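One chain follows as structure tokens, the form predicted on its own.
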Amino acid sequence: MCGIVGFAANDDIRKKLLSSLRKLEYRGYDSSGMSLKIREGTLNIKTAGRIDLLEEKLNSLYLCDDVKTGIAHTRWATHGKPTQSNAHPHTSFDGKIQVVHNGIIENADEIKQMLSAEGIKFVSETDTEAIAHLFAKHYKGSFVEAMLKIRPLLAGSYALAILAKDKPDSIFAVCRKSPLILARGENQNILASDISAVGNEAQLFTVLGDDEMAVITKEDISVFTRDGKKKQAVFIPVPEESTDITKNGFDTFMRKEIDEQGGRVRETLQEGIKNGEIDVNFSGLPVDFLKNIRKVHIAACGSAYHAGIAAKYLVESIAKTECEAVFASELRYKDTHFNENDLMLLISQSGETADTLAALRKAKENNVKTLSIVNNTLSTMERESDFVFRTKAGAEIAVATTKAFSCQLAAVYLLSLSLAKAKGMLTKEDEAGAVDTLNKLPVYINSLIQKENEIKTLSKRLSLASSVFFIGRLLDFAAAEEGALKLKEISYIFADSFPAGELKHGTISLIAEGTPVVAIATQEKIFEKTLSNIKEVKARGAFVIAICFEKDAHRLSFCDKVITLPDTPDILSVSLSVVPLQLLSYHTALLLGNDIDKPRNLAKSVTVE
């Protein structure tokens, strides 16, 4: 989940490296560093902590010449604590090789033992240092030949950028199961973990494939196949959305991205609604296949999994089709019984989530069709899936997702309706009603953002709590899960979520006088049941914040605070109830003084298991 970047250019690259690293901080920010090619050789600068500290170190050095070749890294710690010695780049035993790495080398301990037996000393706790030493041992002037020798010795995932002392104007690159892009700019060539890091510096880019290799100089980018043969890479224009990574006047990216949700949801929905009807082909899945789907398997992680929980209820209720949502980290190892008429639905903002990619590959091994809902241009998941629906969330920088989650929900609404339509279960009248409601959804989302000051008043109460509980049933449970995760992610307050009916089966023992409970009650057919559960916690002294439709507010007047949603069909409730939950978490974290865009221990794109 680290971020890497490299420039080979005609002019000085130091500010470009720093700027690109800042755009990659969502991938990790425990430590950072860079290797710069200077007249005397290679200069390594590393520091624990944020990139501001790295910039201070860099600015304290006087370099008489421009730096035109260099690589840099921002780290999310896996092997070893976030210290300066564990920060990248890592140097080989002979001092001739510098390496930055995103991924995990699973057999690093075995490699370390082998190299230590040969007298090579390790100075860090990282798996990456093993790569530096191993590469130096086999490097005889040809990057490709060296990689062909060491690649069979490396187990795991990696995206590598390497500098060699004897090639001062070159950067070597290779990747396996970890994303790496190559880009061409004006008088410069670039590599990076993500196009968003260098969008302003590049005009064209390509994605390096698994086990492919590249040599980057300021004049050219040479790409080689996994067999070491030179190939002609196809470069495409950089997406416009990758060039606009700003806060647009907001204090944080998260608050900006909350504000963008209505517009982004509208754009996503437009992809599946044509001429006032649900486009049954919006996902690319053939109608004949949709019609005969036996079961939908959903694999996702984190917030995307919560969108998957919502999808399960929607597919079952709207399309009357069996559906199962499973954590991708579990599905990749569990015994799943597939059928040729099944569909595997993968949901991921980045399209690079390691566990979800593994679930995708498991489905393909079993000849199951795969559909991915992703938000990242040319991601691995997009390239490997049979069918893809790319949401229109745009670049999402804050680690805690908001607009990408809302766009995922919009996508699963469209999928559920198109599946129902293909199966002949959607009447013209129901379809017209669904389209009308979906078209109003962005307006409703924006109206809830306008309630920010009302929601903000509750944040002080939550900021003083040691724990907060979120409850709901059916689709409300999906919202409760997402609300609890948001609060945990950015406020660091313990939060738990569960179906409201499970309260009396143990968890109610944790409810004491003043314990905050966020209760979501929008599902009409079980409203009375949820109401009963809310009364149970209220009777035990809980401070209850209820979220419901406007028409039901009077039924929840006994709660300490009621946040109302515009009245809509309750199948769309998650898209609405999640907005006040996002704002509640945001303002609680703000009161606590936390770094909202970069919460501790987290990274945006989880590219390692």
Second form
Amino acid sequence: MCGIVGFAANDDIRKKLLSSLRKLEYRGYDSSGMSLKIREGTLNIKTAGRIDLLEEKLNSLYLCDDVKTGIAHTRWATHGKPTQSNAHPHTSFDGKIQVVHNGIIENADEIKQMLSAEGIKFVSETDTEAIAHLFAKHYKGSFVEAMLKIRPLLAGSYALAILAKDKPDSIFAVCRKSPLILARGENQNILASDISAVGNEAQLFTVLGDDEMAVITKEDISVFTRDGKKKQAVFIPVPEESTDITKNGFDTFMRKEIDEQGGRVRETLQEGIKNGEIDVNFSGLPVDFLKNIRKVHIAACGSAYHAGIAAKYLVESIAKTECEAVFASELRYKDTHFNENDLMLLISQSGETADTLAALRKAKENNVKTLSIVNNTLSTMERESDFVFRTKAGAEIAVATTKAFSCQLAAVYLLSLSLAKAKGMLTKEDEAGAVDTLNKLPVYINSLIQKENEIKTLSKRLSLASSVFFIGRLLDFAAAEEGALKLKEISYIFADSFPAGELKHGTISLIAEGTPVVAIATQEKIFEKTLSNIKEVKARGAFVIAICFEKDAHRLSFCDKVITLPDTPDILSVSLSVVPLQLLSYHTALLLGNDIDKPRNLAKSVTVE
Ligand code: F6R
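Switching forms now, from the form predicted on its own to the form predicted in complex with ligand F6R, please provide the structure.
Once more the chain from above appears, this time first in line as the rest of the complex follows.
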């Protein structure tokens, strides 16, 4: 993981590199660095910690000339601790090559051994340093020729930006299984891990294909096929949403993104509701195929997997179709029995998550049709899937997902209803009812955000806890999982989630006087069962925060706090219960003084296994 960026321009690029790096911090932010072409050669500046420290270092240096060519990197450590020496760029043994890298070289140890035997000294613990030395060894003035020689020696994934001493105005770029875009701006050409990092600097961009190569100068971008032949790349306009990413008056991106949820969910739902009917175009997925689906396999990671759990319950209950949700990191290695009438559903905000991509590729190898629910436009997942549904969450910057998760849920409702409709299991009345409720969902989400002050009062209690438990049955379990993950990732408080009936099979021994338990109880058909489980923890001294529909609040009045949701058919409950859960985690983390948008050890886009 990590973000890379490079500029070849007519004017000074230092501020541009810093600003783009900040936009790439979602890919990792434990250390950073840049390599700048200056009159005397190349200047490398690196630091552990946040980009502010890199900026301080950069500002402390006096340079007589403008810097017009350079590359930069923000890191999420995979090989070696986040120290200054492990920060990129990495320099070759002869000092002539600088490399920034996103990805993982799986055979780095082998390469290290080989190069060390030749007398080359390694100064970092990273896999990237091996590339710098290997490239320098084979580079005789032609990037493409050197790359063709070293490519067979590199196993793993990489997006690389390389500076060579003998080509002061050029940046070399190549990628394999790690994203890289090339962009044209006014008097400048650019490369980056993601268009949103440089959207304000460019008008046109293209995505570099696997094993393709490019040489970037301020005048031109030359693209080469995997065989080293020059090719005409097609550049398209930069999407408008990539050009302006601000907090819009909020203190954090996460809080802003929570606020945007209603509108973004509305836009996502509008993709699939036409003239009062469920009418979704999953980029051409034939209705006949939907009709004959035997089983839906779902693979996703983290919060997207929680949307997958909700999808499983919905596909089973609305479309009466077998469905299994599996962590993508497990699915890629487990024995799965696919059938040609199965559908593999991938859910991913970024469309770049390595494990989810591997699950997609596994399904394709097994001739199973793949459908991806993605948010990032032009992602690898989108390119490789047979069919796609794009959510309308827009750019999500906070590492902890909120609006993208809510939009994934919206997509999942549309898919379950489409499946039910194709299979003839949705009556006209049920369809009209579903459309009516889906249309109200954004308003309900907004009404829950209005409860912020009420929810905030609970955060003090949670901030003092050493552990918090989340329970719920069926769809409420999906919400419980998401609630626990949100709390863990931004507040650093231990949290765990369980189907409410499971707690008494062991974990209830952890419930003591005052232990916070967040209990979600919206599913009517098992409400009484959940109620009993809540009473069990209450009897053991738990401080219970219950989340339920308004109509059921009186049944939970024995709890310490009841947060009510607007009454809705309970199949939509996750979209509602998740909002107070997000706000609860947000205010708890805020009280604890944590960095909300960039929690420790995390990165937004997990492009490594
Ligand atoms: C948690 C969170 C992560 C992601 C997970 C998958 O707040 O954001 O758990 O959901 O890393 O990422 P995507 O959706 O990009 O595949």
